[in-house]
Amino acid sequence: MKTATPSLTTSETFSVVSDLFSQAITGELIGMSNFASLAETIDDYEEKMEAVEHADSERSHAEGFLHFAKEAGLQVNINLEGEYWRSVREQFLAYAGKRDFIACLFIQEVILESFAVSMYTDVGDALGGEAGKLFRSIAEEEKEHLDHSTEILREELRKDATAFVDKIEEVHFNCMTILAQFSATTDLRGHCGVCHGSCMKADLHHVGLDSATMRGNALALYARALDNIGIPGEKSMVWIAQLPA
């Protein structure tokens, strides 16, 4: 049996690690669904195939987390209807229904992947061992999705900067607000529906993590992603500062 962390013998760390895997698996399945839906917004056949390939990548990540969790005897709870994950999916589907490829791309490959890359890296560094290696390796793969969107979004910015920035601002507040509520010190919209019992945030210290630090790191990576796309810093910094904390 693989060991996710040297401290799994305590009930506190067992619960936290189980919740970390539960969130990761649920998030990957949401990502898989989003990429599958993204394919329906694309006319270009090469980009359509790439979206399907990315959906399969998210499926593979979910399977990797699931396999490890089963071998380690973790108690995972997968809930695609949880408060925050469901809300993110609904936002994505609203834009997919309008065939808004750019909005969908931004949600999945910038907003969600910024959080995935940052938080998986933090979790991987904290857990160490085989579990840490798994989280870090998936973080590296998710970086490819983040990088993939940058040039596409830069080109859209070059076409019409004002319209593009206005669209990104709208999507930011519609979707990033949900993740900000989710990653706040306490869940601002109530229980996430994925963690066992109470929210795991108060117990993250048992595995050497801190929710405020993880949130800060994720938002910092998101800010860099916006900068790489070409969003003016005087706008993006205000958008981020206005998120619920």
The other form holds:
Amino acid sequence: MKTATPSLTTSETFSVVSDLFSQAITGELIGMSNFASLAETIDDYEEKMEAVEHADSERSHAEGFLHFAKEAGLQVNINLEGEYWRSVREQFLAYAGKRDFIACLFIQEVILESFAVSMYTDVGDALGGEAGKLFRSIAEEEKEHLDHSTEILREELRKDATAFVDKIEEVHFNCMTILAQFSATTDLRGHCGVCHGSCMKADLHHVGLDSATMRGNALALYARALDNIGIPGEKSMVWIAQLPA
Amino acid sequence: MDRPASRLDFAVIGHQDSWANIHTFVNRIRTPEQGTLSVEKVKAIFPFIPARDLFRVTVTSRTGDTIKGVYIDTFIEPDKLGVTNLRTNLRKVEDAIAFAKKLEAPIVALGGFTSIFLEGELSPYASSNTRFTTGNTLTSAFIVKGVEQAAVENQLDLRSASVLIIGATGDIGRACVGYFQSRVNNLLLCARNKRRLERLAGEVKAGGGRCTSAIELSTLLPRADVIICVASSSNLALAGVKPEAIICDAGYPKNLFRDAADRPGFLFHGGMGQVEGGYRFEPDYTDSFYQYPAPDIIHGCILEAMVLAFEKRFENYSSGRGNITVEKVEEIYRLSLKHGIALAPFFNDNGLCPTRPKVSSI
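Could the form predicted in complex with the partner chain be given as well, to go with the form predicted on its own?
Full assembly next; the chain just shown is listed first.
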């Protein structure tokens, strides 16, 4: 059994760390499924192969978290049908069904990866030890996905800025609203279906985290991602201010 | 960053001075269906937002010229401007400077707290065609011209008056000292850094001026006929002040208690100008950010960037600390008048003061 994470020594920290791994594994599996669906929307065979490769990358992340959790004896709950993860997946599939590659790319590689990179980094820094190292290394790999999408989306913006910004605005509200509800101090749409018992947010302090800072950092990274794509700041400010909190 | 934006003539980097303004701004953006957010919820989001442009600004000169600019907010928390948050705040200013450079603004004003970057010689100039100014010279001009105008309207002869400057060793404070040292009977100088204060008092005396200096404000307040507040302090009390004293609060955030305007005498918010040709924001957030009792009022520091843009003088006009000369004060004031940017009507927290300054012209 892994003992490198000192925060597993009390029942409270054991529960929180178990929930953190549960969320990470569920999120990675959603990402894997999304990339697999994304491959369906792509005509270019090279891009199609790349999407499958990304799906495999998410699978390996899920596997890495799962392996660590088993070794550490954590109580993991994986639930792709939980309220928020299922809703995000449904949004993704709706765009995949329309073969809207840009919308799918934005959901998976900008919205979800911004949250993954930021939250994994925060969790990694807080947990330290082997668990922290695992979260930080996966955050680094997810960052590559974020960077990869930026170039494609910038090119799309160059072609028709107005149409692109309108589309991204629509996707933002359809998908970020769910993540904003999910990451609010209290779950705004009820229990996530992944955490054991009650919501872990109130217990994050046991491992040196707090939900407001994690949410703030994630929104900050998302805002920077929008900047890098070329979304005007006056737009992204409004988009963020209009999210549930 | 490739942006679908038109060419900019100037940019302004700033921060908000109250959570009340920020709360209004955020909820103004939200639709009735999205509901309003409490101040606590706004506080949980706002400080995390990276620097970004919030709105475009179009300004028209008396000459008929029009310039376009942008306002970039640093998202510095208004109640965390002290030294304990210095590192975080400097990083936010750095982010905003990088943002302004990406937008290729030729001249950028660093307003309010953010001017610390230029005053502290933390050069943001490297590898960029963008030029920066604190805007402190035009702010100083509006302060000193405002005090002179207020003295006329209140029948006070400045040549026989004692003028107290709170925050005397700061960049704007020093500019006020330089301007008034040969124009008033006596300068009363107050600042927190004793060594700097004594050095400044020595310079005034060496130049033939009369002055008294103290780090304790209470010893100077009862002697002042005019008080200019340009410190990085807030909630200063006015105990012992002469009832007829003229007070110019030009701090950002304001230096004095909010109820200071209720006292007898003449108190106005200094360092402000008014644009004759008007300015327009897009989106129009004037009901959240620039709520003044008269139209087209704006801070002198912001107006300095606009004046320099009208003049196409893309240079680091106000930079460092203690470099504002009387000649530069007069020059930027003359240029601002040329473009129809004049001293704002006197106002304070209670609204417009009963009298208004006579608008100068060249």
